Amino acid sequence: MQAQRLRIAIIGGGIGGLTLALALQQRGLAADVYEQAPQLTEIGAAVALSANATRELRRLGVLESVAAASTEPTELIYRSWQDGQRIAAHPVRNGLRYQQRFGAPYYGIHRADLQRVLSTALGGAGLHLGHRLHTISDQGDAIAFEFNNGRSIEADLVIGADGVRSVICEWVTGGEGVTYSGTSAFRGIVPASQLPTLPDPQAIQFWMGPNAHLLHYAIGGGGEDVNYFAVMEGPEAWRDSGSMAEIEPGRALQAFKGWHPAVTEMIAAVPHHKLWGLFVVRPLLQWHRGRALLLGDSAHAMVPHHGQGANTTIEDAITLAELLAGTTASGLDAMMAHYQSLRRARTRKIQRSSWATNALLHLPDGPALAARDRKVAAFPEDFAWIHEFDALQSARSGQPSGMALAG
C-alpha cells in the first residue's frame, strides 16, 4: 500500500487537526477531519502566533490571509502590576526588529479567524462535523471508530488532535493524563476604544504581581479589539468535572483589586461567569499505540506563559506531515517512533520552561523581584531557542534541534 493511499484519519478540527490536515494536502496526501462541533468556530479566545509557527504558515500559502485578520505587536512590555512601570520592553513589530531576527512575523489573531483561514484553504476537503468519538477498537494493522451519531470507519492511522481532553490520548496511555496546574483564568476581548487608561495598546504586555499576572495583546486586522488572559493561583483543588466552572458576579475583579487601573478597567469591561481551570498533559513516554498518534495538545498540553500551545501544535502538524509524505503502511510503526523522537524532548522542554514562568510572573513584592526583571530583560536572549526553530528542516534532517531559518 502506498502511502497515498493510506487512510488517514484526525480527530479534532481545531488549529492542529486543520493544518494536519492542509500540509497533508500540500503533499498530495488525503486525510478525513472529524470535528465534534456541528460548526467549526470557537468563540472568545485569541491565539499569539510567533515565528516558529508562522513561518510554516507562510510555507503553507496562509500567511497573507492570517496578516489580514492580525494585528503585529510593536513590543513585548513587562509592567509592574501597581505603578504600570516599564520594567523591561522588547521591540517586535518596531523597527521590524522580531521578523529580521527569526525570519517571520509574530501575530496576534482570534482563534476563529485562524480557524477560518484553515479550513478556507483546505476547501472543504475530507471535512466532518457534528462527530462526537464514542469507542475506539483496535484492528491489527487498522483502527475502527464509531460516533456517537451511529457513523462508523476505519482508518490505516488515526491522529489524536482532539485538546487537553483527548479521547486518543486516553486509549493511547490506558489512563488520563491531563491534570490541574493550580491555577485558574478569566478571559475576554474588549474594543481598544474603550480602554483609555490602557498604556500601548498595540503592545503585548505582561502585568505582573503577587500570585496573579494578566497578559494582552491586540487582535484583528487593525488592531482594534483587545484580548486578555488574567491568571492567578488556585483555586488548590479543581473540583468540576470539566475545565470551566461557575463564579459569582465580581470575582474576577476582587482577584485583581489594587492593579493598576488599565488592568481593572480591561477586567471590568467583560462580564465573567466563568473560571478556567488552567490543565497540562503529564509528560508521556508513548505518544503511539498501535495505529494511533498523538498531536497538539492532547500529546503536550502547557500553561500558556509562552504563548507555545497553538505554535507547537503547528510544529507538530508540519513534522508529521513531512513525515507522512514519504511512508507506507509498512513503514508507519517506525514513522511514528521518529515523530516521537522529534517531537518529545522539545515540547516536554517548552511545557517546563512554561511552568518554571508562573512563579516568575507571579512573585510577591520583595527583594527577589530583582532576579525577575533581570530576567525579562534578557528574554530574546534566553528563549530565541523557542522562536527561531524550523520544525520542516527538523523533519527533514531527522534532527529534533534543528535550527536552520530556510525559507
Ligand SMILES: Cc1cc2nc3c(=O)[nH]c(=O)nc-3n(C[C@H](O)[C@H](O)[C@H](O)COP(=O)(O)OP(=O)(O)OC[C@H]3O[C@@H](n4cnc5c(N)ncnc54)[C@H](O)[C@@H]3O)c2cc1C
Given for the second form:
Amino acid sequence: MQAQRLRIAIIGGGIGGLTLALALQQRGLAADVYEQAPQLTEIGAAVALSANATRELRRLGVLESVAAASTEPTELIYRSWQDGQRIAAHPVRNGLRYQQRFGAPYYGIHRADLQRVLSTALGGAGLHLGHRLHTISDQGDAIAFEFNNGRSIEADLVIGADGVRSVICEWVTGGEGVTYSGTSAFRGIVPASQLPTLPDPQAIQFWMGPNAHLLHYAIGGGGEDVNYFAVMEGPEAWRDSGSMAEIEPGRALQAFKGWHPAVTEMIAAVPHHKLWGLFVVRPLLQWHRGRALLLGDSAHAMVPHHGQGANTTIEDAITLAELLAGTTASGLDAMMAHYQSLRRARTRKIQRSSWATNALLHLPDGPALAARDRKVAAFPEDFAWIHEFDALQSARSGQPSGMALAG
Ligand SMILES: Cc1cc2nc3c(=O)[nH]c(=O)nc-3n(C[C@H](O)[C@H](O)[C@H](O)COP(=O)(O)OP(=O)(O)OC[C@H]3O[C@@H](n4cnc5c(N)ncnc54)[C@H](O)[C@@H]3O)c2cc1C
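Moving on from the form predicted on its own, kindly provide the form predicted together with the ligand as a structure.
Whole complex next, starting from this chain.
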C-alpha cells in the first residue's frame, strides 16, 4: 500500500490535530480530523507561541495570518509580588532581539484566532465536528473506533490529539497517564485600557510571590487585550471529576490579597466562578499501541510555566507529518517507534523543567530569593535549547536535538 492511501484519523481538532492535518495536507497526505465540539471556538484563553513553533507556522505558510492576530511582547519581565520591583528584564520585540537570536518571532495570540487560522488554511478538508470518540478496538493492521453520534470508523493509523484527558492515551497506557499537579489557576482576558496601574502592559510579565504567581501578556493585533493566568499551590487533592471546580465569589481575589494593585486589579476585572485544576501526563514509557499513537497533551501535558504545551505539540505535529510522508503501511510500526524516540526525551526534559520552575516562581520572601533572582536573570540563555529547536530539521536528520536552521 502506498503512503498516500493510508487511512489516517486524527482525534481532536485542537492545536495539535489541526497543525498535523495541515502539515500532512502540504505533504500530499489526506487525514480525517474528528473533533467532539460542534464548533471550533475556545473561549477565554490565549497561548504564547515561541520560535520553536513559529518557525514551523512560517513553513506552513500561516505565520502572516497568525501575526495579524498576535502581539509580540516588548520584553520578558520578572517582578516581585508586593512592590512590583523589576527583578529581571529581557528584550523580546525591543531591538528585535528575540527574533535575531532564535530566527522566528514570539507571539501572544487568542487560542480561537490560532484555531481559525489553522482551520482556514486547511480549508475544512476532512474536518468532522460533533464527533466525540468513546470506544476503540484493535483490529491488528487497523484500528476501529466509535463516536457518540453513532458513527463507526476504521483507519490504518489513529492519532490521539485529544488533549490532556485523552481517550487514546487511556487506551495506550491502560489509564496511567493523567494526574493532578497539586496546583490550580484562574485565567482571564481584560482590555488593557481597564488596567491603569499595570506597568509595561505590552510586556510578558511574571509576578512572583509566596505560593503563587501571575503571568500575563498582550494579545490581539494591537495588544489591546491582556491575557492572564494566575497559578496557586493547592488544593492538595482534586476532588472534582473534571478540570474545573465551582468556587465561591471573591475566592480568586482572596488568594492574591496583599499583592501589587496591578495584580489585584487584573483579577478583580473578571468574575471568577471556577477554579481550574492543572493536570499533567506522567512521563510515558510508550507513546503507541497497535495502530494508535499519541501527540501533544495526550502524550506529555505539562504545567504551563515555560509556556511550551502548545509549542511542543506543534513540534510533535511537524515531526510526525514529516515521518509519515515517507512511510508505507508496512513501515508504520517502525515509524511510530522513530517518532517516539525523537519526541519523548525532549518533551520529558521540558516537562521536568516546567515543574522545577513551579517552585522557583512560588518562593516565600527570604534568603532563597537571591538565588531565584540570579536564575531568572539568566533564563533566556539557560532555556535557549527550548527556543532554538528545529523540529523539521530533527525529523529530517533523525536527531532528537534539532538546532534551528538559519532564518
Ligand atoms: C492555563 C494554560 C495556559 C497555557 N499556556 C500555554 C502557552 O502560553 N504556550 C503553550 O505553548 N502552551 C500553553 N498551554 C498548553 C497548551 O494549551 C496545550 O499544551 C495545547 O493546547 C495542547 O494541544 P493539543 O492539541 O494536544 O490539545 P488541545 O488543544 O487541548 O486539543 C484537544 C482537542 O481534542 C478534543 N477532544 C478531546 N477529547 C475528545 C474526544 N473523546 N473525541 C473527540 N475530540 C476530543 C478537544 O475538544 C480539543 O479540541 C497552556 C495550558 C494551560 C492549561
